[in-house]
Amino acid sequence: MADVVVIGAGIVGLACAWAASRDGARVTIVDREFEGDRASHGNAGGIAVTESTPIAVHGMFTKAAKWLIDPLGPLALDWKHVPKALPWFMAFRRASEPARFQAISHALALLNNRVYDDILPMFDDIGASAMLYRRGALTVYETDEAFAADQPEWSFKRELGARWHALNAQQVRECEPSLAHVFRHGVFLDDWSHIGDPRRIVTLLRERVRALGARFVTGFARGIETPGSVLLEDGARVKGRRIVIAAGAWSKALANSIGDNVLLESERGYNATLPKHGVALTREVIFAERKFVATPLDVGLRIGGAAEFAGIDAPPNYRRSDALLALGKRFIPGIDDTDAAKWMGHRPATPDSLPVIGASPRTPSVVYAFGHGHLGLTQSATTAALVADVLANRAPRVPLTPYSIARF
């Protein structure tokens, strides 16, 4: 019997397996396809340590209503999915209330402010340090109005520990000359970084976990039976003294199987990766008004964004990738989209933007590590460190109450 069974072989699950293995635990990892595509492969590659405020900012519902009018805008909603998702959206709106917004932000900052303490040793151990580019990031604004409207949030982020400084139009052009000359303001994010290839990071981490002695079991986890038993779709069972649920957007059903309720949705994201883009970007660029990003990865320029709520099973709508590519061509003139690869993935999103980390209040042998939304890569090693603390019965280095599944 394994000491720890980890369900999920994305970046968070593998990081948890890595941390537990280095603590001396015998680890088994369960996943339906270890080399299959997942959100950990198609993300924008950012180590987004400044993203310490929830997505549910004040006024988001008004903006969302406008975005929904545009069939290829930054937000899409399958109306057939609304009844199922309604409790999630109601909780999302509550997260924007001032007191709750403040509490969520401080909880996010607790994680994000220690990201490099945790992720740098993990990258070093798996041989990925050369793929980490600590060049900051640039948020750009087309209008004075949008820049002014975001100033309270930027000031709050500074209070939370984020380092940034404002740029004027000329400084934006000097920072990233390949951008179209339409941006009147910029915010340079000093501590943001990006990796060269998200898929390669997952591969290196998986290989390192295997080298540390972990056992890999291929199968789809249907639920947790008695404490210490994972039931697979084919009827097989995987035994372990402790179970870590790190199955991303598929974690809700596993939590429900032991009676824990969680509000979790797939916030489907899209991108297009251009291997022959032919432009020179130095760092990740966030286009504030258009809600998309462009990242110069080792594998090509990745243009990503969009949020689509349609559930896990709906087919991809790759016109969203096309729409993002059109925005990229507009704001990064001259990019070459030859052999562009389109992608869609499932971000595991909670309504309050906080991940679910910690032991189940019903079944303490089960530990949760999911719901990171846009910050799975960013918070992966920190989540793993906290999970390892729980598994080893150590005092967690960050208080876990804000991330408990009991909040739902």
Ligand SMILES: Cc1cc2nc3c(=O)[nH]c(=O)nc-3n(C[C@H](O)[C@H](O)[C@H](O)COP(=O)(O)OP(=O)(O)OC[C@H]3O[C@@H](n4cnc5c(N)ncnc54)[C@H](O)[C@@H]3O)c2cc1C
Given for the second form:
Amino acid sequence: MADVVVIGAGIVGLACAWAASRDGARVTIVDREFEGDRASHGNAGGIAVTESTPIAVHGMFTKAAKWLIDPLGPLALDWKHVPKALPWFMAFRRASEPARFQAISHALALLNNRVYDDILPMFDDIGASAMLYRRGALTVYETDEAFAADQPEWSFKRELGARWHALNAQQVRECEPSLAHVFRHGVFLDDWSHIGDPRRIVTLLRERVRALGARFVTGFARGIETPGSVLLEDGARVKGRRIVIAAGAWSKALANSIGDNVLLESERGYNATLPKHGVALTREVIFAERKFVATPLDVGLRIGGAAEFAGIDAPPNYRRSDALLALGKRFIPGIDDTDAAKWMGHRPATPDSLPVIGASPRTPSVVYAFGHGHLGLTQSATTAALVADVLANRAPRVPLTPYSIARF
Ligand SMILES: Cc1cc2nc3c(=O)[nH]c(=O)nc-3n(C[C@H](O)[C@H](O)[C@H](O)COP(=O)(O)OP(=O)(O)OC[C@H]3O[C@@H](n4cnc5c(N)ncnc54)[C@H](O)[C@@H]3O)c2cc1C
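Got the form predicted on its own; any chance of the form predicted in complex with this ligand too?
Full assembly next; the chain just shown is listed first.
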């Protein structure tokens, strides 16, 4: 029997397997397809430590109504999916209420402010340090109105620990000369960084976890049979003293199998990656009004964004990748889209933007590590450090109450 069975070999599950193995645990990791595509492969590559406010920002709901009118805008709902997702949307609305917004932000900052403490040793150990580009990031604004409207949030982020400074139009041009000359303001984010290739990080971490002695089992986990047994689709069972659920957007059914309830949606995001882009962007750029980002990865310029709620099984609508690419061409003139690759991935989204980390209140041998939404890469090693604390019965380095599944 393993000491720890981890379900899910995305960036979060692998990081948990890595941390537990380094603590001396015998680890088995289960995934339905170790090489298959997943959110952790195609994300924007941002170590987005500044993002310590929830997605449900007060005042976004009027904007959301406008976004929904545009079928290829930054937010899309499949109306057939809305009844099923209604409790999630109601909880999302509640997360924007001032007191809750503040509490969530402080809990996010507790994680984000220690990201480098945890991720640097992990990257070092897997041989990925040279692929971490600590060049900050740049948020750009086309209008004075949008820049002014965001000031309270920027001030609050500074209180939460984010380092940033405002740039004028000239400074934006000097910072990123490839951008169209339409940006009147910028916010330079000192501590944001990006990686060269999210997929490569997953591969390096997987190889390292294997080298540390973890057993790999290919199979789809249907549920947890307590105590300590994971039932696979083919009827086989994988046994472990502790079980970590890190199955990204698919984690809800596994939590339900031991009677824990959670609100979790797939917030589907899209991108286009341009291997021959031909422009010289230095750092990740966040386009504030248009809600998309461009990251200069080693594998090409990745232009991504969109939040589509259509359930986990709906086919991708790659016209969203086309729409993002069109925005990229408009705001980064001259990019070459030869051999552009389109992609869709499932962000595992909770309504309050907080991940689910910690032991199940019903079945303490089961430990949760999912629901990281937009920040799964960023918070992967920190989540793993906390999960390792729980598995080793150490006091967690951050109090885990805000992330407990009990909040649902
Ligand atoms: C467009 C886009 C851009 C993003 N940009 C960023 C960014 O810049 N920075 C950042 O930090 N985050 C970003 N994210 C979010 C980030 O990618 C995710 O939060 C993160 O990848 C989630 O990792 P995970 O390991 O939880 O899930 P996944 O990567 O989805 O992995 C889950 C794994 O579980 C396996 N699995 C699921 N169910 C089962 C089962 N029942 N049995 C066996 N195996 C199972 C799957 O096969 C998969 O391997 C972005 C996401 C998207 C979509």
